[in-house]
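We begin with a single chain expressed as structure tokens, specifically the form predicted alone.
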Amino acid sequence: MGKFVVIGERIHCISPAIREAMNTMNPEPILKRAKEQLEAGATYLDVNIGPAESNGVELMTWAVQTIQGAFDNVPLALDTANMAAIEAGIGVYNRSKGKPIVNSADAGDRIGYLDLAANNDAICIALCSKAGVPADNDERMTYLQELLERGLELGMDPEDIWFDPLFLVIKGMQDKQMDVLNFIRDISEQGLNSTGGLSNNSNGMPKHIRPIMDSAMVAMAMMAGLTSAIVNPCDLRLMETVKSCDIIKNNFLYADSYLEV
């Protein structure tokens, strides 16, 4: 894949300001978050509208057109439990800067999201799980193979399936962290792309510790072969780490101004 792909996580209905903006279709708070993330170095923006059972189609259509219209067709990840809303968003999506990402399928009840991505020539984030957290990496690999085989049967390019190992909370699951990193290496050794909600690992930690832990995790994960992550790009320490790891991995050419790129 080359340069690490940062998917900005901050347009999310769990935020009171974003939820209110989505409820009233007020573009300003959403565009403000988009601008902050893009200026910080995000490649994609995740647009999470939540379940959106009643107005998902209208809301996702509006969000895609609003954000892409304001920011030169920035590529987006469409994130909702409403499959019709994702399809509607793809219907108005401009692909000039990158394919849409469907967030996300798994090997269980969400397998249909992979079909949706295949039918619409989209990238799909594929969680290596079926119901809850896999017991071990053998189980993760079983689900990865199921998802990969289904994607290939549907005619997808393997590069368009971005496998998510499931980043786990360190507080309470500290002993599982190396399993996640080792599985990222397994994904990489198969020549496949990977991503995931990396900041899950620091959930519940004090605010001043989270950027330190997230930066350490992203460095170790990139060394293991992680090709993308869903993160807060406004975390300066994290983004400096990502950009520095990209240099060390020779993903783009060093210049003294590399942190400004």
Second form
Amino acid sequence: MGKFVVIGERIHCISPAIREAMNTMNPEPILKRAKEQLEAGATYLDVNIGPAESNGVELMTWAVQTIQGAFDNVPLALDTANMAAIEAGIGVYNRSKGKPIVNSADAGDRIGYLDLAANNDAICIALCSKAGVPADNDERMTYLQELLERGLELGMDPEDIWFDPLFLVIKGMQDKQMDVLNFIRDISEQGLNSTGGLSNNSNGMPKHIRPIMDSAMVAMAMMAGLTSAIVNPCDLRLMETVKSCDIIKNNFLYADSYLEV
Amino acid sequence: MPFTDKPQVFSASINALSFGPAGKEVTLGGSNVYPLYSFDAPLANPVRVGIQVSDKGFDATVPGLAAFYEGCSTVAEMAARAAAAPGVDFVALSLNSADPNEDNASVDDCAATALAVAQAIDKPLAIMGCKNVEKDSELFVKIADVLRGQNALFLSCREEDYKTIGASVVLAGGSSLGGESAVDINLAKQLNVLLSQLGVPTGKIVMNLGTAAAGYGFEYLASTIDRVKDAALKQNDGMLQMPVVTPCGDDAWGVKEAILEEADMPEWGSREERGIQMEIITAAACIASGSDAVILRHPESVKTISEYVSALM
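In place of the form predicted alone, the structure of the form predicted together with its partner chain is requested.
Full assembly next; the chain just shown is listed first.
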């Protein structure tokens, strides 16, 4: 098994600084966040430009070239509801450090994102949901099968579909947490990859609690077979946990300075 | 279903490291497939073969060596002869005379020898110490200074002396450096991390993962090299992508098969032939495991291994 893939989530138009930078095409705030995340140990960077209905193509092209140009073709996850923007981003994307990730398809309205990924030899994040949160793991598995079959029909390598179990918020859905973890095990037992917005579990908790809860969740999820997560890599406790779990899982060779690598 | 050939080509690769003076460099490593897997992708560089010359002279009880070095009166002359032997890619000078428990030769004398050797050969030079940690530190600091511009390869620094040697050999001297770990994969990685944190570029580092003669605990070495290559390529571990250099000669010539005289063990036949066989078998096994360079003593072994490497390319 390879190392757990940390996808840095901090280039997101929901942040006022990033939204402003995207509106004015000002590279500085975006590159600053890219740098922080890479130094903290992110492998991929998610680039969320929002719906970007009017200028998505131009914006994603610019963002991909700006970030990859500044950081040795760092691999990116392209995240927007504008499919033409994703396609344009992949058009200028340099694959030397890894395939682009399309973020994301689901088994409902967004199933076409799988076709988009297949047509462009990209990895696709596939949410095991259709409309809203699946009621149980049987429902999740139905969606997974739909997405997997479609991906295979399109000629995708199954390893290029990263299934998202949908992490749920503990404050409100505490009784569903073990379902999510059990579903990760189901994905893993089929030899498939998985990822997701892991820190959703701690949404609404006090700021000092979130790194603790996220670290516990990532350790339990990695035990269950999670192969990636979309997280804030600048969370030191979380990254230390990921690196330590990678050692215990024999994903990465131990050295006394493993936390500094 | 038709068979689809899927070559196992990795997006990671072993670092390519060149050493030797300008125009005469030799390059180690560089491939992005498992060792010798030329059917998956062309190998970037062949395994390189070094010939070891000791500053204490050759083993005169080995007739072939005595004949080969006949007429040489200095270490530099021996090195020049060795460098010209068939199949030699580089010369490895071992400064055994510096050992404080034996001749305890001075640092200045050893540095003078190293310089004379560098000037006498037209091949890249690797410097091996005397295996005494404190003395090697002093030796390498001085020799790195004397050999400035020669782009030599120093074998090796250890956990105890990596700071002094890393700073003098690479940062000040511009040479390349081996990190030595005695068949300890975690230490091998840790040394590379420590050297990197010191500011030594990863492209200036090779790994001496330890040695063992075939049949003498060799499986520990083989499995260590296997795991290092696996982590380097499959897990893209940048702290294990350094080329592996394995000095085989001392171990191969140090086991009973290569030591016992024919008079003591007549049924085993010629001692020299046995020594060469041990050296060839050990080196071939190291290469199969993943060594990017081997260092051997006997010119006959060097020639054989060099032909073997060419045949496998």
